[in-house]
Amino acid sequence: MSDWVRIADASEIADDEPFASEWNGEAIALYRHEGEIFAIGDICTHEHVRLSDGWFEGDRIECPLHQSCFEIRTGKVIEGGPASEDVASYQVKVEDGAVFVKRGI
């Protein structure tokens, strides 16, 4: 993914509520936290489960299976659980009410 792709309407992403999406077969989760939208890969690197089904608090999402936590700004594993590999991270921009993502920060 080298170009910006439209992934959602900004109005669809609620504060502190994960938003599951997909582009070209790649699961991507969007998060609105403190007025800013972040995007990371939506599949836990330990088990194949959507992180957006987990618990979102502050700047982290916790996997619903084994409690691995990932930082929503970077996709990095930050504590707990068995995951040791980070998830993908995406640059995010909002234009004309639409959310666009681009792979890599």
Contents of the next structure:
Amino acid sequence: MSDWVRIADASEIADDEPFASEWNGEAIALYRHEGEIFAIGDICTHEHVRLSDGWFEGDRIECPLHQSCFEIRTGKVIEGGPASEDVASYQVKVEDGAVFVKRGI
Amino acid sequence: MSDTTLRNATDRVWPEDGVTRVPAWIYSDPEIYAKELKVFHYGKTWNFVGLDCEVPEPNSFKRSWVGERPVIITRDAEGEIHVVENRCAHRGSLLCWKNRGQAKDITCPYHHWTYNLSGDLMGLPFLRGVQGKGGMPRDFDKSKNGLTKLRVAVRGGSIWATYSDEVAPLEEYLGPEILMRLDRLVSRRPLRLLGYSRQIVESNWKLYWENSRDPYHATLMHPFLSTFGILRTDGDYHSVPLQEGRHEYTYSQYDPELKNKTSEASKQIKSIHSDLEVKDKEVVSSVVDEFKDGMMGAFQVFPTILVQQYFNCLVVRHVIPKGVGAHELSWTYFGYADDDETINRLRLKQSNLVGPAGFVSLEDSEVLSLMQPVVESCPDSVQVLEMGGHGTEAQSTMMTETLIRAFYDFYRREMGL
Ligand code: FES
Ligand SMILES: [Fe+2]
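Having seen the form predicted alone, can you show the form predicted in complex with the partner chain?
Okay, now the whole complex, with that chain kicking things off.
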């Protein structure tokens, strides 16, 4: 994914609920936090489960299985849970109500 | 009431004549057995659990036992060794089902609670429920719901665990004589795991415990030994109880000339056939005197292991109780990381001497499993232990039961019998 990809409508992304999406087999979750939209990889790096089914609080998502936490701005894993690797991070832009993502920060 | 099976363990009375008599009810009474586990394995003792070469690198694990309880030996990412109960803190499921391997964490197969290798609970599925429903209460504290951790001690390549906060440090518990013998085998060079054999013996664990303190039977019941001159009653042999019977060691100086000598004692043993010969002498001789002391022997560390050196075969016998009428014998064969091919091959070849089908050990489990129903059927009968007199002192002969008497002297004190 080296180009911008249209992935959702901005209106679909609620304030406190993760939005699970996918592009070309890649699971991506979108989060709205303090008015801004963020996108990170949606499969936990510990076991294969969607992070967007987990607990979204502040600027982090907590895995529903074993509570590994990831920063929604960067995909970085937060120490303390069983996962030790980060998930992918994406750049986000919103144009005419459409959300576009692109690999990288 | 004359039926002993209806009595309480606490009412049991040891027969007169002290340690020269052992009552058969100690091998079948479930209350005695339960008390043994509590006082010994779960009490103020150090239990052998494994060798460090079984968890060779960071993020590895090996299953073991303390008494009847399954435990896991782990080596965490930093290389530190832990021993934790193999029992999920949630609902008690057996956590780790694999004997040995590599893992960064351990997940329970039942509800997928996940623990790190030091036993802390890392996470559990649906802690927050699903869509706001269910889940654990807000005040559920993961840090209070980890695995039960045992106190651990590592000496050379050997790993030990205890439930007790009070037991003396391992070195003190073992004492200088055992430490010296243990270090000779496991502390000088890094270990290499050669393999395992395991067997269930259908007898009370103490029948095996006595058996390995009983040099008297060795030349009689194991004809291989006397036939091929590995161990002869006329050889130099020492039986030494330690710490008032808690541990013991035996040793003999290997004498390559022994086979050619005939003495009064060896003439008395029917099983010596001088016309029989082992074709492959490597099985029964120290081709390499690797410790440069010509010594062969074994030592017992209460309540879990017998460590034995037969020429170049090095093996730990781990005695794991499995109910009042059974125990498991787990044999771990080892050598050293820097062993060359020659000695490695010798160790493997000589490991045929011991184990479930070993040339000099296969008879033990057979006799003991046929003995168990007999002692169970006659709980008021007694064993006679008068070989070598009535005492519990060290003796320089094989024709003695001093080590068994010393054990029961210790046993009675610990058990209050
Ligand atoms: S019993 Fe282990 S997770 Fe439930
Ligand atoms: Fe034996």
